[in-house]
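Next up is one chain by itself, shown in structure tokens, the form predicted on its own.
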Amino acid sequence: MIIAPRIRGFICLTAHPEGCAQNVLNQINYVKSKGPIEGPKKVLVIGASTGFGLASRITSAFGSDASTIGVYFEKPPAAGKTASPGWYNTAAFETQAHAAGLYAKSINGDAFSKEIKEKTLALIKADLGQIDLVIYSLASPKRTHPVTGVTHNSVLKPIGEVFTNNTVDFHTGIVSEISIQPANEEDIENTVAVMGGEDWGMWIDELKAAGLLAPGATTVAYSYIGPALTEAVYRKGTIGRAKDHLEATAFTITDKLKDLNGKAYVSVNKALVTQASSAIPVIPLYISLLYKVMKAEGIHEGCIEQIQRLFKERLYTGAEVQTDAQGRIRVDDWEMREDVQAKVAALWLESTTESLPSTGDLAGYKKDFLNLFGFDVAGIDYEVETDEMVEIPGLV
């Protein structure tokens, strides 16, 4: 079938198997390109098959010659109709990982849940023994907690008081004024729920008691700061509670590890185009005016960049980790230079719809977006027929 972007809101419905697949090519490119990193051997990646989750398992396997077992939650193709774009990254992601002699093998299904936990228990028993890394990189709207039974779905709201500043529509360039109502102690507990650190806890606490982790094993999760421009729905809102339990829990798992000598850490990452920040009104207007500036810096990167990085300057460097004073890892680094910021801010206030398309760089906020799916990516004729049947090898 010829297979072209069908785009609703912040989502696109179809994604394109060889765009995909491209992508995860050229980010295991980048990561050869960079030289090996004396890393992971046996990994675990939870949230493996888009965004730092995927570039974890790629700079893993391609960065450390690491063995990776990843879980997610994707849409597997049928006649005419496409996969998400998560199951063709992964596909061509393991594709690549055994042509290179690499163990990679997958699990598809809700992570949260005690089922998909105890069936990726067992494969890591029969086929790894220990693992050495445990990435943490789920983004979903809704958990359905594996004791309770409830089902908790996130909110992205502000917390207080009504939050009302300037956003972008990304498909037409429109700026405009948004207001989102503030959220009640009900949203607070329910986006915790979901996007907190619980889950993480509860993979650790599972993997250890099974005697799955190995000594010295290392656990990190993935969060987000941000500037003052958009705090008051970010990090001050419902999310920003989420993180700070998220942060809090890195050590309560640290404790846990102390008699393997193992550390949970969290790593503070850069502003990105994700399925997940497209939703959060406010942050795409702010990315486009972000990029503008770190790309003309020529500090721009992606999620593999940022993650390579994250692996070669940050955790596996032979020396201790540095973090910032709560614990925290930050690859963020470049986005929060004060130069950065304030030409970000600048910026910001001369933003219109008029003098977005020379103040932000949505033309790159377009592309990235597009990216996500498998569209507008180098090489790819997009005319021609392609076969949305694709399998995934490693699919347990």
Ligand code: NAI
The other form holds:
Amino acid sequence: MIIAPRIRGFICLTAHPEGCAQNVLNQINYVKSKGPIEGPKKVLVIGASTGFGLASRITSAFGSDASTIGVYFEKPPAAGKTASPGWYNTAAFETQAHAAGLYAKSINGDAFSKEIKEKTLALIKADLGQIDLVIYSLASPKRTHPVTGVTHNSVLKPIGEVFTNNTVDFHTGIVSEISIQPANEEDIENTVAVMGGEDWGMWIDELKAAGLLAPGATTVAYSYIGPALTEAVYRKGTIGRAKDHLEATAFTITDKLKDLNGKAYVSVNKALVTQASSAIPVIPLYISLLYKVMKAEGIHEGCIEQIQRLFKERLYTGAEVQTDAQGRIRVDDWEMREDVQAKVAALWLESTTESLPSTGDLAGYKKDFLNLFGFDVAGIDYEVETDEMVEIPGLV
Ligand code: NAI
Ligand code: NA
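Show the form predicted together with the named molecule, please, the one above being the form predicted on its own.
After this comes the whole thing, all chains and molecules, with the earlier chain placed first.
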């Protein structure tokens, strides 16, 4: 079929298999171009199909020749209906990994559930024995708790007072003021239940209890801080409470891994266009200004550049891992540079619907958004018929 984008708000209902495959190939080629990393050999990536998780899987496999198991939640294709992009990404990744002689298998289902954890543990036991790196990169709007059965929905709200600021509808380019009502206690608890560290801790507990973590095993989860501009809705909002919890969980996990000499880290990453970040109010306007400034400075990075740098210059340098005063690895260092933030803050004040096309990188935002779904990718002919029924070669 001919596949075109069908956009509804901040999601796209269709995905293009060849476009997604090209994106994955570009990421693989980037990692290879940066040379080998003395990194992990057996890697489990939870949230492996898109964004930072996919970049982590690609960097492990093509930077360190690692065997990888990916866990993700994606929609398979049906006749006349495309799969979700992470499905096509994973198919392309596993095809390339197998061609390179690398072990790569995956599990599609709810990573929060007991069933998917058990299935993953069984696969590790049967095929890999022990894991030396676990990447935790889930971004989900909801979580059904495996013990209580309660479904928690996360919200993106400020805490304490109404937050009013500008935002942009990145499809139309219209800049407008929005006000977001503050969260109540239940909103905070629900968001922490979904995006906090409890599930990360459960994964590590179960892997360890089953003897599936190698001595010296490392686990990394991803966090975000960002500037004062977005603080009320991000770091000091409901999602920020979840990130506080995730960051605190790293210490709890490290304690539990002491006998294995293992360690848990949180890496603070840069703001990027992903399916998860497009849904957060105010962030798209911030990202379009940030892209403009970072591209002008020659320091813009996407997920793959961020994660390649995380592995090569933070996690696997041969020396001790450097962290900030709160124990976090920082690869948001270039985003948070004072000169970058001063420029973004100045542009923020002058950005209107009329000026944003020049003050911000709205075109870059839109392109990255379409790229997430395999559209607007260089080298792909979108007028040509394509087969939506793609299989994932390593799907268990
Ligand atoms: P994403 O939306 O691209 O990836 C989410 C992944 O989680 C996908 O592989 C998806 O299939 C999987 N997933 C979602 N629900 C699942 C479930 N129930 N079971 C199994 N898999 C499930 O998101 P992104 O942006 O890569 O986010 C990953 C982490 O990085 C999050 O913790 C996010 O907060 C963090 N982060 C994101 C930043 C950004 O600007 N996008 C910046 C810094 C950190
Ligand atoms: Na991810």
